[in-house]
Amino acid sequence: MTTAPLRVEEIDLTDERFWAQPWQRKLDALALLRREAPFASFAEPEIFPGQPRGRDYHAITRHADVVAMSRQADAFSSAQGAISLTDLPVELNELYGSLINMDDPRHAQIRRVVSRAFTPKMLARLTDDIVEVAQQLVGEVAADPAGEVDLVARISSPFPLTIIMRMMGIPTDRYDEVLRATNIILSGGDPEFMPETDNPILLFLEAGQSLRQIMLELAAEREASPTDDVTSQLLTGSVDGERLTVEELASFFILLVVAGNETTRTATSHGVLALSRHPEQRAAWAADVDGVTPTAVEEIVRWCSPVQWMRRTLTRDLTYDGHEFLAGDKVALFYGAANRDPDVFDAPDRFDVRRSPNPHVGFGGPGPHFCLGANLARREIGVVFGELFRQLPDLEVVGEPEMLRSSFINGIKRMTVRY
C-alpha cells in the first residue's frame, strides 16, 4: 500500500501495511471512512496464531458517534477486552484486567479507590517531582555538546516513566525492566519490540508478568513498612469500605505504567514535531507560555491522539443511527479520526495552540472510562514544554521521525532534534 486510498473498498484497517504508511495517508483514509462509511467493518486481526478469529469489528470514526457510544457504557461494554480487537485469551484478559477492561458496578468501585492517586492534593504533591524531572532531563540535553539528540530516548520516554515510578515508589534500578515490558505490551506488533516468535501470547504474558512481579514485591514491602507513596496509600486506604487486593493493585500498576507513560511520551514527541513544522504556533506559545499552555496542551492531545482507538462490545441488539448492531458485535472508537471531524472542529487539520473550544476525545470519550490520569498528563505536558522553551528555545526536528508501526498507539520511536 503505497498511496492514499481513493475508495473506501481500498481501505483495510486490519492490514498491518496500512499502519506502516505515512501518518497523513492514514488520516486521509480515516477521513474517507468518516465521510462515506462511518460504520465500516473489518476482519478481526490475527494476532495470536492458532486462535480462532472472532467477529468483524466496526470502525467508528465520527466524533458524535464516539461520544454517544462512550456515554452508553451499558450497551457498549469494555469488559471483553477494550484494548484488543481480538478476543484475548483468558490468561491475558485476567492479567490486564484492570479498570480499562471492566464494566460497572465493579469498574466504579475500583475507580473510586484508585482515583485517590489522582486527587488535586496528590497532583499538587507530584508537581515538585514533575518540575524536577523535567528540568533535569531537558538540562542534560541542553548541556550535551553534541547539539543533536534523539528526543524520544532523552526526554519523551524517560520523563513520564520516571514520574510514575516515583509516584508508585518503584526503585530506579527497575527502570529498564519496566520500559522493556511496556514497549512489548504497546508494540502493536512492531518487529523492533516484538522479536520473531511462534508464540506472541507468551511474550505478552511475560511482559505483563514482569510488571506484575515488580508490584507484588513492592506491595509486600509496603504492607510491612508503609511510606507516603501511592502504592502504600492504595494498599492501606479504602473508599466506602472498598479497597484493592494485591492482584488488583498489580493490574492497576500495569495500566498506569503502560497507558500513563505512553500518553505523555507520545504527546511530547508529537508536540515538538508539530511546533517544529508550525513555527508560527511555536512563536505564539513561547511568547506567552503561561497564558497559552492550557489550550496548547489540549491541542497537542487532539492533534496526535496518542491512543488511536478503544474497543467496545455490544451487550444487546441495538439500532443506532439506522445501523443494526447485534449483541456481541465489536466497535473500535477511533479517537484520532473523531478529533479531525470537521463537523466539530473548525479547520481540523490546522494545528492551533490557541484553539478554543476544543472538545477532543484524546483522553477517551465522556463517560465512565474517561482517562483517570488526564490531569496528570496535562500537567506533565505543560511542564515539559515550559522547560523546553526555557532551556532549548531553538529546538527543531531534523529529518523525518521514525513512527511506531501500530494501529493502537500513534507513537514515535525515534526523532532527532537539533538545538
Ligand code: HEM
Given for the second form:
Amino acid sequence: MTTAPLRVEEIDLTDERFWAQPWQRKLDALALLRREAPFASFAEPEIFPGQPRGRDYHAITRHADVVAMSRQADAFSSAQGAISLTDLPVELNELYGSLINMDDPRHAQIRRVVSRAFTPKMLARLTDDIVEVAQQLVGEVAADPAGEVDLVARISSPFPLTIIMRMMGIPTDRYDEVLRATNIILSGGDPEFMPETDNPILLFLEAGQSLRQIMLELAAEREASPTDDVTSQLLTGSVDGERLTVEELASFFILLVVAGNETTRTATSHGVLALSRHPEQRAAWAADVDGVTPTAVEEIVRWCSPVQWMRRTLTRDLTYDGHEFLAGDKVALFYGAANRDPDVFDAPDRFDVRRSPNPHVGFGGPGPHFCLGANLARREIGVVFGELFRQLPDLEVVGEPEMLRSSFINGIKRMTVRY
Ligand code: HEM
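To test you: the structure above is the form predicted alone. What is the structure of the form predicted together with the named molecule?
So here's everything in the complex, that chain up top.
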C-alpha cells in the first residue's frame, strides 16, 4: 500500500481508479477533503463515452454537513436522483429509485404506504424467517468439510436476498434472476458484473425491467388471490385502504432489492473482516453476545458504511456555512467520510463493538429519507452474527478480500474464510 502524503489536488473522486485503491487509501483521501476542502467539487461521471456532462458535484465529507443537508430536504432535493451523480431522465429515476428519488409530498405519501411493511409487528413476524435462514446458511457452511469457503457467496449474499424475497413473496426459482439484475444495477461499473457493452444504460434498463416483470407477474397472482405477504398488503390496501398501483409496487420492489441487499451483504462481510482483524473486539462480543449486539451492529455499519454516498440537488440558491450554492448544484453526502469525522467520533479509526454514543450516518442522515429498512437490517446483522458465534466460533478471514470496484457501495466481492 502506498503511504505517500496526499494533496487535495491529487484527489479525483470521479476517476474510477480512485475507487480501485485500497480502502485505507480512500479513507485517507476523504479525511483530507474533510479537513481541507469540505465542499470540494468534481466532474459529473461519464456513463457512456461522449455523453454531454452536466454540472459538477460537491463532495460533502463533514458529519455536521451531511446531517444538516439531510435534514433540509426542501433545499436539498432527492427528486433529481439520489443514487446517480449523473442526471438521468425522470422516468428512469422513478423506475429505479421509487421513493428514494422523490420529494414530499409524493415521497411522504408512498413512504406512508410502504412503511406498513416495516412496522415492529411485521419485523417480529419476519424474525422467524431471519433466524431460520441464518441458521440454515451458517449451518450449511459449518457442515461443509472443506473448512474454507467464500463467505460472500455462501452467507453474506444469499442471506438478505432470501429475506426480501420471502417478505415480498417472490418464488425461489426467480432467485438467480433477481441476484443477477441487482448485481448489474449496483455494480457501479465493476466489469465482473457488467457484461461487455458500449451501452451500460441499456443494461441497467434491462435489469430494471426484468425485476419489474417479476413483480408484475406476482402482482397479477396476488390480486386474484391475496396472501399475507407484503406484496398483497401493498396492493390491496388491506390495512388502512391506501395502496400502491402495480407500477409503483414494481418500482418499490426494485428499490428494496437494491437498497436492502448489497447493503446488508456488505455489512455482514465487513463485520466478519473487522472481527477477524480485531480479535479482542471479537472476544468482547463473543463473551456477551446479547449484551453487545446492539452496539456492535451500529459499529459495523459506521465502520464500513456500506453506502458511500447519496446525492441531493439544490432547489434554490443558498449560502451554507459561507459557501454559495446555486439552484441546480449537486452535492454527494459521503457517509463513510462523515462516519470517521473526529469532531464527532472519539478515535474514529478504532473499531469498537461497544462504542456509545454512536451517531453514525450509515443509514443516512436524519430526515425524510432515513433508511426505511434500518431496523430490519439491524435485526438481520444481529441474528447472523449470533449464528456465526454459535456455529462457527473460530471463523477467520484468509488473505485479502476482493473488493468491489464501486464509488457507491463499499462492497466485498469475495472473501475466503476458514473455520
Ligand atoms: C446495513 C444495511 C443498510 C444500509 C447501510 C442502508 C443505507 C441506507 C441509506 C444511506 C439510505 C438513505 C437514503 C437517502 O438519504 O437518500 C437508505 C434508504 C432506504 N433504505 Fe436502507 N440501508 C440498509 C438496509 C436496508 C434494508 C434491509 C432495506 C429494506 C429491505 C432498506 C430499504 C431502504 C429504503 C426503502 C430507503 C429509502 C427511504 C426513503 O427514501 O424514504 N435498507 N438506506
